[in-house]
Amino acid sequence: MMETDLKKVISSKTGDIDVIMLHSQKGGPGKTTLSCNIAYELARRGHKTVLIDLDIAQPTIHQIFQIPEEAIEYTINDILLGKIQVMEETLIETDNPNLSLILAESRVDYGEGLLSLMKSIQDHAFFILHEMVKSLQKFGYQYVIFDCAPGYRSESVHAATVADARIFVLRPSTFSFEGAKQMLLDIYKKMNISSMNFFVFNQVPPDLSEKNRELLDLWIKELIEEYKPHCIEFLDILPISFEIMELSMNGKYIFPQKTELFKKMCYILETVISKIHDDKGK
């Protein structure tokens, strides 16, 4: 992709409506649940808002609000790739009215589409994305979360250019650590990416010792400093619920309200959407 497109779209604003994205270095650290969580949480605060599954290798989306397959006639492959436009056929609806879902075709072959290595496919891919965001606006969508495949896939790249903010979820491990150190130097980094970029760590042990919540703090510190002179935000912790593994061997991974995580979960939303909103506001 040429520097002068990718400038064109990222001072592109996309308006009223509010883009945040969810990004990891692998898969595991919960990057899915929680982009379906908040997702639903502005749903069901009565903002209308779509959640798109951009994990087009392993999309999971359509399992965890349980949409059976012969209900998605569209996916975001098909609009990716420029088969279709975003139309009210593209959005799938939830049992709340204000949620809606542009799903992922979760039977594809490497080499073949989205997954081709052709670079002509993964432009026309990119510039669909973001004229994608300006179609949903005009539909009167105020919310758009991407769930985003983890790692260096191309579409992730693209959706944070297009996007507001982007949280990076890690888990509290040496692997995850240095894999999201090195990723945002690769891509952020390297993308000027300056503003509205935020980190949490998910799955977290209640209990830390007083060494490994040290070592947590460190990691922290060592995240924003590797990230200057650009600005990445730390948001919170995220404990490990075993009550949401266990709702989620019955199918089931919406936090309840009552839960910790719940409460995390909206501290999180309401702090980087408070920041979106002053950016915007400047």
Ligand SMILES: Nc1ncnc2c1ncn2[C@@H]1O[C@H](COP(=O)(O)OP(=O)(O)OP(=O)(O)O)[C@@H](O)[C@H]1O
Given for the second form:
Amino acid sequence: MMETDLKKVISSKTGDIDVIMLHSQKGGPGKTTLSCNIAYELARRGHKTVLIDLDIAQPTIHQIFQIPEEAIEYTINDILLGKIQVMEETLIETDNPNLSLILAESRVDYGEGLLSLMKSIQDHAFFILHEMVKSLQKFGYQYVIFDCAPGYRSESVHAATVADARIFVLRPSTFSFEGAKQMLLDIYKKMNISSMNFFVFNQVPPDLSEKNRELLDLWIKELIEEYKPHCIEFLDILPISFEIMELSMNGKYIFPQKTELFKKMCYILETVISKIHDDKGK
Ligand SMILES: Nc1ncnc2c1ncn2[C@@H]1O[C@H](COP(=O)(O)OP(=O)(O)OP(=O)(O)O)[C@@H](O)[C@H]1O
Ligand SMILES: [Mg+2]
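Moving from the form predicted alone to the form predicted in complex with the ligand:
Then the entire complex follows, led off by the chain already shown.
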């Protein structure tokens, strides 16, 4: 076998893995909704994808994919605590064979348990998450999506450094904007995360007044300016959708393909992935 062919075989065996994390400073802008839809769509397009619930205090992905408790033997909590390494049993299957989940412990002990868990994972989360991604790559996965807890929790911040790209989700509110700006300057800029940062406004009223549309444009410009000399790119404005709200009342979180949200989510997905590939020279 020619040397170049051999290289191809080796690289196709391990493949390469792209890691995207979704974050916000305030709670509730739509990280989980977008994470699930991005992961679901990647899998639908035939890519082997793992969606990871890194919101250990308020996990939701097990509910969204309706995974019964008895099917969850190991969780991200066990991995973060260094009890286990990622293995077949940690990866929960879904209806789509290309989409696997790593879930968080659904019975959260909100007293001492959670506090000591957060304390114990603080120091090791970066190394553990990095090792986990490497193992997932060996298992042949192509994409990892981290759905993070909002704010400054250590596992979210570590996931940001492990990821190839970060998507910040904001609501069109002054609190969301000021919070995002603060987090970007306090954490991301200080950690020197200089590129492959993106942001998106979600839950935007469809008929914004001209004045508020201008305000949104101003916020977009200001975030980009404040983050300089590093780079954060604006992705899109996603509308608030009553259809999605009604679907979520019935436990359905995946955007139907005919909806505007689906089209915009695909645009976000394609933009971020093509930039990751450009960045890696793929
Ligand atoms: N564009 C949208 N239109 C209508 N409803 C939406 C939209 N995006 C998200 N939602 C709804 O908003 C709520 C919060 O969304 P989600 O749980 O994804 O936010 P989150 O950022 O993950 O929250 P948390 O910070 O608590 O983890 C959910 O009920 C979801 O269905
Ligand atoms: Mg969430």
